[in-house]
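The chain below stands alone, shown as structure tokens; this is the form predicted alone.
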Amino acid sequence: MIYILDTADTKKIARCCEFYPIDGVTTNPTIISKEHEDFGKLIKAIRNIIGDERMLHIQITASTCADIIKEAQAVQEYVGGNLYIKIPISAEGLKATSALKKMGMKVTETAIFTQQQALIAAKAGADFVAPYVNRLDNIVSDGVNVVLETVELLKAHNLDTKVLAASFRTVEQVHKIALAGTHAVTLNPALLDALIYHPLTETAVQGFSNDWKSIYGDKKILDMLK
């Protein structure tokens, strides 16, 4: 499983990269705008935190093929590293995807809501397709099943494109799409924290601590090995 952060908050990115096995960061215009910062400085700051090896997915705002390519080239030159250009699914976006792939750039096709959107994006050369799980659930369309069938379609047609599942509200959604065989997830920091939380874990750890202190008091293992 590839774990990617879905935020542009540099403090949260730094904290999550310190503690979790994070593979990269995804952004979109909404996420970027929440930070109220200069776009260029912000994506540079994110790249500096995560380094050149981790993935950085940056969404363009242009809507025509020619302009998408120009923005993609400019972002690539500006931020560098392991970069994926995020392009919302559309006819112009698919045309741009094919062109960017021929230029050696990597693409994530986003705003995916159907299996067929994902399949044609993969055929156009997208490295990742990003279905929105919770948004599908909100319109009674079963986001988990869309992810499952997308994974099966890509496998059936021998396409190398990976599924980057996005838009989650609960740990249960993340769990179900992991069982469905998705290749990657992008999560906000709070949900990432929730993945490792369980009250029984807290109780168990407290029990260990209490039992140790009942015999050894405040002594630590290092104190007792001197």
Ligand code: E4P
Given for the second form:
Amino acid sequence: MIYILDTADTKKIARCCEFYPIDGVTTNPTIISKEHEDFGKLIKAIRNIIGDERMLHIQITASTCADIIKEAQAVQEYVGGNLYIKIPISAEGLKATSALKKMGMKVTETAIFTQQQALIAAKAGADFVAPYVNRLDNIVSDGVNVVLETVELLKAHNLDTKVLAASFRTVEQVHKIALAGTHAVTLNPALLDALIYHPLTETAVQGFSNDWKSIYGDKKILDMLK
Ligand code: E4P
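For comparison with the form predicted alone, would you give the structure of this protein in the form predicted together with erythose-4-phosphate?
Shown next: the complete complex, the earlier chain at its head.
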């Protein structure tokens, strides 16, 4: 599983990269605008924290093929490293996807809500397709099923495109898309913390500590191996 952070908050990115096995960061205009910072400075700061090897998925704001390509080239030049240009799916976006792939750039097709959007984006050459699970669940649709069938379609048609499942509110959603065989997931830091939390784990660790102290007091393993 590829774990990506869905935030542009540099403090949270630094903390998550220190403790979790993080493969990259995704942003979109909403996530960027929450930080109230200069766009260029912010994406450079994120790149400095995560390094050149981790993936950075930056969403463009242009809507025509020609402008998407110009923005993609500018972002590539500015931020460098392992970069994916996020493009919301549209006819212009698909044209830009094919063009950017021919130019050697990497693309994540985003704002995916159906299996067929994902399939055609894959055919256009997208490296990742990003279905929005929670936004589908919110309208009583089935986000997990869209991810599951997208994984199956890509396999059935021998396409190398990976599914980057996005938009989550619950650990249960993350668990179900992992079972469905998704390749990658992008999560906000709070959900990443929730992923490793269990009250019984805390109880178990407290029990270990109490039992040790009842016999050895405050001594630690290192004190006892001198
Ligand atoms: C990621 O690529 C998406 O932009 C993001 O996950 C959308 O999530 P939201 O539904 O929480 O805004």
